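Here's a solo chain for you in structure tokens, the form predicted alone.
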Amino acid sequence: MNKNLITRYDGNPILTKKDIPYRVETVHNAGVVKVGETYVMLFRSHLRTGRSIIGLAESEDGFKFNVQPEPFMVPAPKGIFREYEEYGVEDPRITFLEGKYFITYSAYSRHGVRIGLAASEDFKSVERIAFITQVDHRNVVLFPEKIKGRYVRLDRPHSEINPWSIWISYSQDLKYWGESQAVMQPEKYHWDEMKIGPGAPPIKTEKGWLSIYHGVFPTMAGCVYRLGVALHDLQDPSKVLGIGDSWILQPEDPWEVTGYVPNVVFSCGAVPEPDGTVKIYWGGADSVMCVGTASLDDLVTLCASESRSILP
């Protein structure tokens, strides 16, 4: 498969810090979810002290934001979250499940990373539910639905034996977590074979639940942050179907391959419509929002048709 996969929107990037109408350094990592005919957003900015907050924007066409007057979350002011979420909070996912929105963000605090459980209705206020992950993990993604009725999700832990690979977990509500296990790996020598972690959290698909994840890689001029594609079992997603064995995006333009974090493409939402594509959301560089469409059929082809060897 030659073509892009991904055809970028012309009017990129689609957020930067001066669509902003508060302080803010940096708009990337953002979840994005549609909610009836309104696509709503929650994008990560760094504040000028370094640490992260999250804000909301909303949009029509999926392509043209406006953000609202003040930040969706800040750091917990008190109570239990206050502690371990004091350094800042990261990186949403939005997944609709059981008639609310439920978000997944990083929370840092001096113990380290972990992840917290929040929750919306309308995304005029936000209920936090519980911390799900104990410190190293980032990049929780959570199933749309249940599955075999347990809840999902992907996640990944930190571990220098097998380091930061995607992993699989249950749940019975929410909260507690269980049953574990590794279900992908960096590839070594590919593009990908530094560390990877899921992206969007994964689009249902006739022939499987399409994950979109990113890969990293090093180079003698630091880190490139590319996205892929991978396909699960749809009755059983600790079994990987295919990986496809090429990126499915890289930095290329300016705002990707220059910014707060150079040669960065960071997915945490994809939106798939009506009519068989996906719009899918990334952060360039650490530092603006951009979009762009893409087919789920060609994603899924990758996948099939094009994978990597997927045994141990």
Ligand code: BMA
Second form
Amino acid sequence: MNKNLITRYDGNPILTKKDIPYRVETVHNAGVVKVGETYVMLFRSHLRTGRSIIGLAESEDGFKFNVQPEPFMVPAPKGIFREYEEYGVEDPRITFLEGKYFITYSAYSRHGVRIGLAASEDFKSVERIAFITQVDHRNVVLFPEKIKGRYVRLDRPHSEINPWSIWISYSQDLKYWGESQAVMQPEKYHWDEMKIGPGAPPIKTEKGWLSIYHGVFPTMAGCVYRLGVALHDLQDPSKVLGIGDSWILQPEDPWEVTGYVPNVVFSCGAVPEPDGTVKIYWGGADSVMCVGTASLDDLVTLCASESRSILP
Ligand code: BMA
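Alongside the form predicted alone that was just displayed, please also present the structure of the form predicted in complex with this ligand.
The complete assembly is shown below, putting the previous chain first.
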């Protein structure tokens, strides 16, 4: 497939720090979900301390967003959440499950990075539920429905021996997770050879769960973050059916190539539409928010017919 699979919106970047009514240095790595006809975006911003908070923006068309006057989540002021969010809250993902919007976010502290779970019914308030990983985990995405009676997630623990792969885990209650297994690894001498991690929460298609993930390649001038796609079996998502051999998006626009962290496109959210397209949202250079549109069929076809080889 030679054509570009993602058509960038020509009004990119769709949000920058100038659009934010409070003082921030960046606007990036946003989770996005459709609530009725409204698109709700939770985006990360760096403060001048170098630590991050999460803001909220809304849109009628998925392209032009209005930002709420106050941040949506800042590090918790008390209790267990205070201890583990001391250094900031980052990279929210949103999944609608059984009547609520669940938010998974990275919580940074002197202990390391772990994942918090919060929920909201209407995005007017948010309730923290629990930390659902220990440290050295990031990028937790929840599947939008139970599979064989259990909640399922993908995530990205880190270990020195086999760094930064994608894992799957299961839960009866969203709080306690287990039966973890590694499902996808970086591919040697390839665009995602250094590390991979889940991006947007998986999207259900007829052929499987489509996972938009990020992959990192180290260069002499620093790391390049790109996006790719994988397809997981509908009944048993620990089975990866195919992984698109080529990336679907790489940093190209000036605000993706240059910024707070150069050469980064990083997605935490995508919204499937009734017409078979999907709006994919990504942070550019850890500085601004961008959006593009793709055909779900094209992304699935990339996984199915132009897959890298996968171990049985
Ligand atoms: C990752 C995370 C992301 C960030 C990316 C590029 O490790 O920190 O939030 O977008 O690096 O800097």
